[in-house]
Every structure is written in structure tokens, then in C-alpha cells.
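In the block that follows, a single chain appears as C-alpha cells, in the form predicted alone.
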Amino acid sequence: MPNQSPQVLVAEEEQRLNGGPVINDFSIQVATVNGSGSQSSNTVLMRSIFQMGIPVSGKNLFPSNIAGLPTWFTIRANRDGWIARRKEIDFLVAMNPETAREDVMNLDPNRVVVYEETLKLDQYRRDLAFFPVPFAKLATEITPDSRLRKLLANMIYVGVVSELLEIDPAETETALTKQFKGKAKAVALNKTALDIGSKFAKQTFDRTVVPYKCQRMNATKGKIIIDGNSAAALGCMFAGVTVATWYPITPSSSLCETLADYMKEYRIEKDGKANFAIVQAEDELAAVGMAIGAGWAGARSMTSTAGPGISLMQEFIGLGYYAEIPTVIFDITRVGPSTGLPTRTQQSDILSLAYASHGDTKHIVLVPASVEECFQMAYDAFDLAERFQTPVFVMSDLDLGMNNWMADPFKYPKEKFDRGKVLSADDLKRLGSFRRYADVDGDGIPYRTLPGTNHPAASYFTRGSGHNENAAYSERPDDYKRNMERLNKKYETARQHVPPPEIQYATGAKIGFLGFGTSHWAIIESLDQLQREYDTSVSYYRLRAVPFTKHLAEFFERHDRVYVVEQNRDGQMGMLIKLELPAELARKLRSIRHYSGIPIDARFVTDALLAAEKGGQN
């Protein structure tokens, strides 16, 4: 007879009043040390369920020592689509014994617990559904090898949760080969592993007790699963980059080093020669600066980084603000200050981006709120930072950049490349001149030419010091009042150019959301929740770029109150959006700010909302 213990039966309750289990709604958390070898064994779980055609999501939660700690992995699968962190756990793979008992206690009640039997966590709870598996007795049936039996014990749960969950195992089995693909000893024992983990679920336990459920969907036909930086990363290359310098730091790290993997593949000449040039530099500072000489030679250049390479970059983004020199930058951003906590998300870059080094600065800052636009923007990116002449920031996030995000497959860019206002020698001989600096054409963009341009008119000085518009050195007042006010209505052009918000406007509506970035999956999940359990509609307006556009004021003008959705704790964008707005439009922001450094989820900013408008903050 299968085990059916007290906490089991109080799950069966609580289907039989719901009138059968929950299905393709849940969320799994697996709990395990960091180095253990989990991650492999949790995207087959999660790919599992997407080739069900179930939507799904997972977000690795780890620490940021090498090996040891704690580390959370959390699938969220959800029939209506669902993406965002979903607050609640339903089912927890319990594997870490220093954290076993807290996870357990964390849980809401009726909710799974698969646990390592030793661990005996059904002490703790009388509410929760307990399936206890000898894992470590399970692995000693494949290998005598005890680090490889450690590996494999991942596999195992994998196993025991799809067959709880009635995953379909031929899917599991394809995941499993897609994972480990080329090595087929590895996809043998892990087969094994699978194997041995389901048949003693199924010969062990009830799994029609289990409140969850997965059931073959058609819902993820043609899309694909894949992180922000892999994304960021393709659409550095369909952008034509030549040149990518970059320092290793969390989490920005994979974007660089999947960019090597993708040009390698795909930019190498007949001749086997590499038509690019990807440089590991000494520090965040020499990367910036290697980076900016290239984008001055005509190279398509990039770098990425986090928040302290930001800060180390300052001196030389201001040079290449105000010598105005194309490059583009990627901020994958993280919890701060100093250190901070380097493996979790926030949203703490934004003024050190906005007004980044020191003087008078202004900069373009994209944000991506999705993998698609993390491949979009990093291509628009390259096209802003020439036809601007000037660093061009892309802002994305831990949880966007190194998680995995289900996607549409990116479209393929089909313009053509925006060098802007570049002279050729044919453009000089037909000018006989130009002025480097000058605002020829009313929009603040001056004229440029690329080193080794056949003209004798082509050449300037690049100053990082004062200078007037023939490119001389220059310390008079006028001189320098002019270039700052030309660099500044450069900036007022890109607002016509930069990506334009998404706006939802609810019928009737006082109140609105003004989110960016990640923060986005759990607004739209809130206004749902909004207008299913309270009756309430919020206007929605999502900034995707900085400078803003006319779009910001009108829709202030057009609620009572608008509540800026921010993961950071001092309300960063709002500080930056009262900048910009008059002051009786400026009185109606409000914030709420999520920054603990786990992504912030819908019912956050659903309790978050009702609690400002019930303590009358209007």
C-alpha cells in the first residue's frame, strides 16, 4: 500500500473541496547547497513542463561564494502565462539540510514537501503533504562513485517530482537529452537517475493525492526558453559589433562570454580568420577605455558590467559624453552599494546612469523588460550610440540577465546599419570642410570622420578638455557655454528616437502604474488581481528608455495619483521623473519600492498599492 500519511490526507481534503487538484498552476522550489550540481537537474525539470506546452519560468537563487552555501531554484508554471516570481511556494524539493526546517516552516498549508528521508521534516508540520525519499540509498543503486552519486541524487528528485506531478517522462527523457547533449554517458546515468526516482514514486506513494497537476498544453508552441544575457548577446552580434571589451563581474559575466561563443561561430571569415576582437581587460576601467577607442575608430564596440564597474568607468564615460564618442554599454544590474549582495537583482542603477561622471552629463539609457527586448535594444543600441555620438547605456538585471525567460524566437533585424553623420571622403571633397563640433543641422549632432578618411579636412583633435566647435582647444566662457548647450539639446532630440513607452490606459481609471524593466511581469500580474478580487482598474505606462518622451506628462495629467513601481529603496526613477515634471504634476507620484533583492512579485505590488489608497496617500 502506497504511504498515505496525516499531512497527505489534509492535502486530499482540501482537493476533494476544490473539487480535484490544481492544474498547471503551481510553483516548485528545490532547495539545494550551491556547487552541488543542481542546476542541470532543475532546467530538465523546468523544460520538462514547457515542452508540455505549459508556460513556465525559473529563477535561481544562489549565494555568492564558490560553493557550500544555500541555493533556491524556483519553476513557476502557470496555464494563464504568468512569468513573474510568484510569492508562494507549492512544492518544495527539500535537499539542503542546514535550510530543510526553515523551508518547511516558510510554506502556507496543504503544500508539498519531497525531502530526503533522513531529514524526517514531517516532525515539524501536521498541514503539509510529506513524501519522504531515500535519495542517498536510491543513488548507491547506479554508482559506487560517491561525488558522482552526490550528482546523480539531483536527477533522482527530478524523477520523484515528475511522477508526483504527472509529467509526461517522454518529455523528461527529451529534456534530459537535450541537456546533456554529445555526452552519452552522462545522458545513461542520468536516465537511470530519472528512472529510479519515478518508479519509486509510483510504487511508493499516491500521487492522486498530490493537489498539483501538470496536463499537456498547446500554450509554448514555437517559443523558445533562454536568459537576457544570451539575448543581449545575439543582439550584439546581429548589430554588427566588432570590438566587445569586458571585465568579469557579476552577473554581467555571461553576456560577454556567450557573445565570444556565438562570434566564434558565426563571425569567422572562410580563411578562418576572426573579423572581431573580444578582450578580456585588467580592470572595468581599461575595458571602458578600450571601448571607447574603438567606437572613436569606427568600430561597432561594447562593454559589459554591474554597478561598482559603473562606478569605475565614471571618468571615462564622461570623456566619451563629452568628445562624443560612440560605445555602448551594458549595466546588468545588481544590489548594492560597495559589494553589496553581487547574486541578486535590483533595480539601483538608475541615477548613476542617468547623470553618469562627473559635470553636467546626460545619457541615453534603454531598458529592457523582457529577453526579446534585451535582444532589440542591445541591436537599437548601436544604431543610438553613432547616430548620437555618445555612450549609450542598455539597463537590465540580474533576474533578467541570468535567468531563463520563455520567449517568442527574436525577429530577424532587417534595417540597415545607422552610422549617422559620418563624412566620407567624397562628403569633404565635396564640402572642402568641416567643423567637428558645430551644430549644423539645428538637432545638437555634429558631423564626424573615422580615422584614415582619405581627406586632408578630416582630421581633428578628440579633446577631452575644453574645446570649440573647429575642435581647438579652447578655455573661453562662450566656447564652452555653447558646446554643453549643444550637447544638451542633442539630448532633447534623442527623446523623439529613443524607444517610446507602452501605455494601457483603464477605462475610467484615477490611479496608474509606472514600472520598467522586470518590475513589468509583476505589475501586469497585479492589475489582473486588481480587477478580479477588488474591482479596480490602474492605468499602466511603461517606460522603456531614458530621456522620457511628451508620453510621461500626458499621462500624469490624466490620473490622480500614479504610482511609480521601483526595485530599489530610495525610489530612484521617481526621483529622476520629478525632475522632469512641473510640480502640480510632480505632487502626484507615489512610490512603491520592493528591495530586498529577490524579484519583486504581483502581490507585492497589489498589498502595496491598496495600503497606500487605503492610508489615503492622495
Given for the second form:
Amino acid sequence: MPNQSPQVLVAEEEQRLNGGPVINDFSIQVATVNGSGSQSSNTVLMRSIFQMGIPVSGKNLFPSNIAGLPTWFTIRANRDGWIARRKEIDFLVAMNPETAREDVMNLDPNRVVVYEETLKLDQYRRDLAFFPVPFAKLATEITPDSRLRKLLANMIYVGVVSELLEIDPAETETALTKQFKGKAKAVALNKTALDIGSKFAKQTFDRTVVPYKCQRMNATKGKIIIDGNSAAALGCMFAGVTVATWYPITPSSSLCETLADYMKEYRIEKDGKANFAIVQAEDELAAVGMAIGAGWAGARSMTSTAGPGISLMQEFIGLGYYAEIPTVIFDITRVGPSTGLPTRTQQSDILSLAYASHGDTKHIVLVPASVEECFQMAYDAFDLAERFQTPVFVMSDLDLGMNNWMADPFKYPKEKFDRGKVLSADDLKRLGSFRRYADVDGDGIPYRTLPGTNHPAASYFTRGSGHNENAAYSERPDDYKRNMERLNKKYETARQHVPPPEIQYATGAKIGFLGFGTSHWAIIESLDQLQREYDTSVSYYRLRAVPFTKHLAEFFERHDRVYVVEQNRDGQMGMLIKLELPAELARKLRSIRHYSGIPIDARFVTDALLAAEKGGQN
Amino acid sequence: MSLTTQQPPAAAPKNVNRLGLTMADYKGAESTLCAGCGHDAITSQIIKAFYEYGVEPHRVAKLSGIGCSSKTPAYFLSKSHGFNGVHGRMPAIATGVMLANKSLISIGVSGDGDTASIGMGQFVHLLRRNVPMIYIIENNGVYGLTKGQFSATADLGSKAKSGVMNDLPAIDVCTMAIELGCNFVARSFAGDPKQMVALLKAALGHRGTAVFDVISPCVTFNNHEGSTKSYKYAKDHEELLHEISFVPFFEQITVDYSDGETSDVELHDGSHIRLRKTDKGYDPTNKGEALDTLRKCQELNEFLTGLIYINEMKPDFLTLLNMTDEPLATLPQERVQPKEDDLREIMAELM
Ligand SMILES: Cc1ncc(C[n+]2csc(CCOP(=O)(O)OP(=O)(O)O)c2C)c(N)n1
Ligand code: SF4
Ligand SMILES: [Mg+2]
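Could you output the structure for the form predicted together with the partner chain, given that the previous block was the form predicted alone?
What follows is the whole complex; the chain from before opens it.
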């Protein structure tokens, strides 16, 4: 493998910084305390850059607390469209006295710091460009209200940063107006703060010394910015969800909350009545129980939660699997356990979803990587749940669910809903009878009827596994076994219906990456780094669902080593893959694992791959 | 004030109800419970009540948790869909079912273990929401299916078959239900079929959660000397609130003012319950009196039976949710999927 020395890289980076300003390729980090109201300001800043046509992504690193603990919001602007997290910070806005020193010490040389003057951060480093701003003092010019002053200080930094980075003031104003839409007073106040910030920067600083600049491009036209949970909520709404039951938990709460907002707008009928029910349950056991009850009675039902909720739902999930009841369960994953770091991201519920519950169970899990897929897979999940009469999971994560992502507008789903094998009273009139658990079509999927069906042959009794094909009570070993085998067949059928992987075979590549979910963004950037910096071609398999499809073995066959990239300690997806592959293919599996709770970045993937390849290829 | 009833002029043929169905149409599979189990007596009265009331079987959803009691939905109304859920979580399933299809009539059967221990949380929230359904607790003071351990409704001082004494106080599900805002709370005894049938029909006429606590002796594990949930003990300690009869909405009522011994409560569906007072002139619409009477009886180691509390004025959960009139489950795609323009509008907002 060709190698490039670290020195070459450093030289490149210096050139990047010395040879004129870097255009549209930098990260801004705003360090504040949570509860200080910085979220709107950060959104305005991010949107302003986006509106200049520059690809952006925003990530919020926040504490599990309502007010007073450190929060970092990072905006990455990248002209090439890379939107994964980038480790290095180029432009720091230090607003939090508690972390300011460490924030400054962590920067690479020649970076920029905008900070509250009184923090005197310039005493710590000589190799950074410092821009002190008297935020508190400037805010007193706007209002005597001290709480409001704190909020407005945030908009002042947006003004300062915009000026220094040459963000078009018209775009900042548009973004601000959008942010405070319909609240004229807030728009006016914030506009004043914004202007004070940019005026101060203009008068005080020489912006030509700032090595980063925004320059208008045309890469975001027609794009939207949305978080994964809102995207999933939209997917559910357009999938015609009628019953959503949930219990609040970070990072999933915003899914059902946003759903409720949208449904109130788009799913109220002419007579003012709702064609849906959204219920905040008393806990996750109840939330999933209601979803299963509703699914049994024929509604398109769903619940959303995070790992701790999944743990509580285990018993019901098993019942749903055995009793063959459709429902959709969103798991917006975070690190474990409940009393852990609930606001940090991870892909660590893979095994607990794939085999959720007790007994012989295995499930369909859809794994979106983008907000577009959050929308599409949320939509697909309802079709799959009803087609396969089983709980279907959509596994997103905190990074995807709660952060803002750029995307193409979602496509309207034009196809007819797949409501699965449901027999109506008319069907029964024609057929005379039905056998609830018989495999009539040879695909393992039986027919069902809904309660309320007006036909004497419609009714059946639903219980876990103690039944024969007629749904009559049975403890006979042969009945049990036959049923379990049919359930297995159903799972096998599902392989042809779940979203297939996206595969890039690099010409001549001997090695491949296998990734899924949000790791995708770091992997594709890493592929580019490996190609450009090390002249190394790597194939890429992006897994989009469990159960796996036939493509998996083929990918392993065509490579010497496959690196499964995932954001958990134990390599859970790797384990799942090893269970399925024949031993000679499983031997090719390698693992790259990132599990600090912070989103994975491309450099980490690149470095890990290179180290592994260097360390011996057996 | 008292009431008497008259049959509608064209008398229906014998042995069929107003739908033309026979009692057999309301039966279920053969019971597998122990001979003499109180739960089977309740099953028989459910069959009778649903038959006499003329409930359309296909509109019924039978729901349960886990326990001997929770098995019984298989033994009645075989023409209705049934769902044997997980232990203590039938309320969640029932809530989901009713959200999905508000035209259904849900009847849930639970046990004292299923309700007052593992399922206490769900029971409480079911009542708080007032989900329309009949919720029967087949109360035997023990976990029958796991072979006789005490449940949380076992009375203080009650003796197990092994001789062990229960030294924890009982949870009174009726008191709790009233305090949690339940608007139909009744108690009966598996040995009193007449009262049970009347109360079950009354529960059918109610809109909201109807809690029906039935003392239902477990002949195998809790019917011995020293048990406070045995047939004998129950018979000796039953305190009848009133004699109760039921007048369905489809039968005519004539009012007879001469009799001061009865009172009448009109139910949501237009049916009436007629209460013939025993010596104390109990008013089941008075919450304070209901709680007081329950407490006094507990102190005397007696158990009250009859309609303990009723309030027909409270909205049920589905009404509060302002849901459309048709079942959500079967709304067509055109109604539940917003239009392409709606998505376009939402996308434009996000640009
Ligand atoms: C989660 C769970 N824990 C324990 C059990 C075992 N279990 C089955 S029935 C039962 C008690 C049932 O008691 P009750 O509800 O009073 O019904 P009964 O049998 O007395 O009618 C228990 C503990 C179970 N099925 N599920
Ligand atoms: S064990 Fe008790 S509760 Fe269970 S069926 Fe027998 S008598 Fe009834
Ligand atoms: Mg019991």
C-alpha cells in the first residue's frame, strides 16, 4: 500500500492555511452553557452559510441537563459536501467561562478565537488569532432586561462571526427572520443584536487576517435542512400512521412531538376531528402495548424510544413477534445505560434489536443513514410491518435524529399502501373460512382478520405460541415446531423485501468497508482521503437492513478483508454478520469501532484502516 | 319513584335474543379450569349478559393478561376476536385496540395478581384515561396459575393452604378505582349469578372504563378454612348494597311512583338500572358516600357488593382525543395520507 508520511500532511495543512484564506472549508464551534438560548443563534448562523450555497452540517454536543452545563455546537462548512463530524476546530466562539481555557488549549495552531473579552483567553496561547468582544457590554446597549441581554449576546456573536467570515448580511437577516417567524418583536430585537455584533467587528477588527472565508457557491439550492427525527415523523405521517404512543426519552422525544405538530396541521379533517390518536403513555411498556393493541386491531401504529425503552419493551416485542402483530418501533440510539450519557450518540442497540425479547425471536431492522432515509424508511416500515405482520424496527441514532442535516427535498410516496394479508368480510364470504396461522402462499406469511369484521368465520383467538394453524390452543410439540419454522420462513422471505444495501465496488480493491447508519458520512469522506492521500481504493458496502440480503456474502467473497465500521465497543454488527456468514468468509471480517459517544469522523476511519492494514494482513 | 318494565309489543321468539342469536352463539371453547373454579361461574354470566343484552359478537374484543382468569376469554364468545396478552399489561392493549377501532366493545378479564401487582401501573392509568371498556377482576386473593401464592388483594390475616398467614394489608381495587376517577365501579361474587348479570349489563350500557371486581374463589388453592376468599367466607360476609335489576334501552319503562323502595339510574346508552334499596338507602352516585361505605365495610371485615359508584357525566378518553367517528384502523389511504402539495409546502418551509 502506498504511504504518505505525516510530514507531508502537516506541510499540506500549513499551505492550506498560509496560502491565502481557506474558502468554504472550516468548522466553527460555539461553546456555551445549555439553557442560555444559543440554539436559535446557532441555527441562524448555520442557515446563513447554507443560504450562501455552501454545504453545511451542524452538530450539537449537549449535556443531560436543562440549564447550566457546557454545550458545544459545531458547524462544518465544506465545499466538497463532506458533512461528517470533523475533529479539528478552526473557529472557536468561546462563551462559556467554565470550558473556555480548555477549549482554547485544544485548538491547533493558527486557529481563530472569538471570545468574551473579560475571559482574557489570549493569555493562554500565542499561536492563535484572538478576537475579544465585550458581549455583555454590547448587550446592555439593547435592553436593560438582564435575562434578555444573555439571549441577545448569542445573536451578537452571530453578527461578529458573520462579519469575520464574510457571510452575506442579507442571508443572515433572512435566516433570522425565518427563525423567529411570526414574532415581529423577537425579529426586531435580534436584528438589533446582529447589527451591533457585525458593526462592532467591522469597526474593531481587520477581517483580512481571518484565514477562513465564506464565498457564495451553488451547492445547496433546492435543499432542505432537517433533523432525522422530524424527517422520520414526516415519513410516518405520509405513511398514514393513525396511532402513535410514546414515552418521553432523549434522543427520541422530538420524533413524536414533531409528529404531533405536523398531524395537527395536516391530519385534521374538515369537521375538525383528528384521523389519528397520539398518546403519551405512562411508560414504554404501555407505549409498546398500546401500539401492539392498535396494530392487532388494524391500525398503522408506532412508538418511538431509545435503548432504555427498548429494554422495557422486550416482553411485548416477543409477543408481537409470536402473535404476528404489525407495529413500527423507532429506536433512536444513544449510549447505555439509562443513567449514563443520554445525550451522546452510539450505534449500540444492534444486537438487542435484532434478537429483541426472549425465546426464539428475530426481527426486521431498518437502518437509515440520512434524513432522506429517515423519511423513506419510516414510510417503508409501515408497509413491511403490515406485510410481514410483525414489529419492525427503525434504528436511527442521536446524531442523525437530533442534529440538523442538509438533504434533497423528500419525494412524495406515490404508491399504494401495502396493508398486507387482511381478509375482509367479503373475502370470507367467498372463502367460507380461514386458518389464521396457515402458510397458504408458501412465503411464511399467514392471513389475518381484524376485530370488528362482520362475518361469523372472522374471529380467532390470539395468544403467544400455544396454538395450531387454526389459532386453537395447542401444546403439541409438532404444532409448536411447525409454527416456529413458518416464522423462520417469513423472516427468510423478508430478505427480499427489506431495503437492499448500497454497494460501491472499487476497481481492483482488495479491501472493503462495511458501514451503516451515520457512520456512512465518515466512511465516504475516508474513502476520498484514502484515494487522494494514499492512492488506496477501498470498496464500500452500506448495509440498510437486517435481515441481510444475498449481496452480503458476495461482497465478502470479492474482498480479502472487510472492515466493519461501527459506533460501539464490541462490534455488534460484526458479530451479527459473523453469525450469518460461512466460516471462510467470516474470517475476512475486521472491525473498526468508535465509541466515545461523539460522532465518528473520517480521519478516525482512515487512520484505523491504515493502522490495521500496516499491522499485518492476516 | 319506581319503575316497571314492559316487553315490546311484538314478542320475540323464545330462545333467541333481539339479534336472533341463541345463547350458544355466545359460548366459547370448553373451559380447562378446575371444576368449581369461580372464574367459570363468571364466564357463564358473561355469556348470559351478552346474550340477553344482544351484543353483536363480531363487535366485541376480548382481552386479557395472564393467569387462570386471563384464560377465560377463550371460554366465551367464540365469534369475537380475543387477545391473550402479557401479564398485567392488558390495559395497554385495550387502549390501543380502542384507539384503533372505537366501534368495538372491549371486555377485559384480569386477575387480582394481574391487576393489583404486576399490572397496577397500567390499571391506574387505564382508569385515569377512562378508556371505554369493561374491566373484570376475577379476584381470588391468590395467584392461581402459579399455584397459590398470596396476591396483593389477600386480606390481612388470611391463611394460605400451607398455613402461612398473610401479614400485609389488602389493596382494595374498588376504593382505588373510585379515587382514580373511575366512573363505574361494581363488585359482586361468583356465587351470585343474578347480581353479576345485572351488573355486567349495566357495564355494557356505560361509556368509559367499567371496573367490575368479582370475588371468585380458587377452589384449588384458596377455598379452605381461614381463607377470606372462599365460597363460605364470601357468603357469610357479603354485604349487599341493593338488589339490582337492569332494563335495557330496547325495552319500555313505565314509571310507578307508588314504591319508595327503588331508585333508578339512566346509563349512557339509554338503559336503566333499578336499585331496590336494602335497609340503608345507598346512593351510588355519591362518591363520598361510596368511599365511606367501602371503608366502613372493610373495618367490619365485610365486603360490599352491588353498584358501588356510578357517574354517567364524564367523557371517555376517545371523546377527549376528538377522534373522527369512523375506526382509525380502516380509514382509506386518501384520508390518512396528506397530499403531494402538503409535502411540497412542508419542504419549502425547510429550505
Ligand atoms: C412477566 C411474568 N411474570 C410472571 C408470570 C407468571 N405468572 C403467570 S400467572 C401469574 C399470576 C396470576 O394471578 P392472577 O392474576 O391472580 O390470576 P389467577 O390465576 O389467580 O386467576 C403469574 C405470576 C408471567 N406469566 N409473566
Ligand atoms: S387454580 Fe384456582 S384459579 Fe386456577 S383454575 Fe384452579 S381453581 Fe381456578
Ligand atoms: Mg388470582
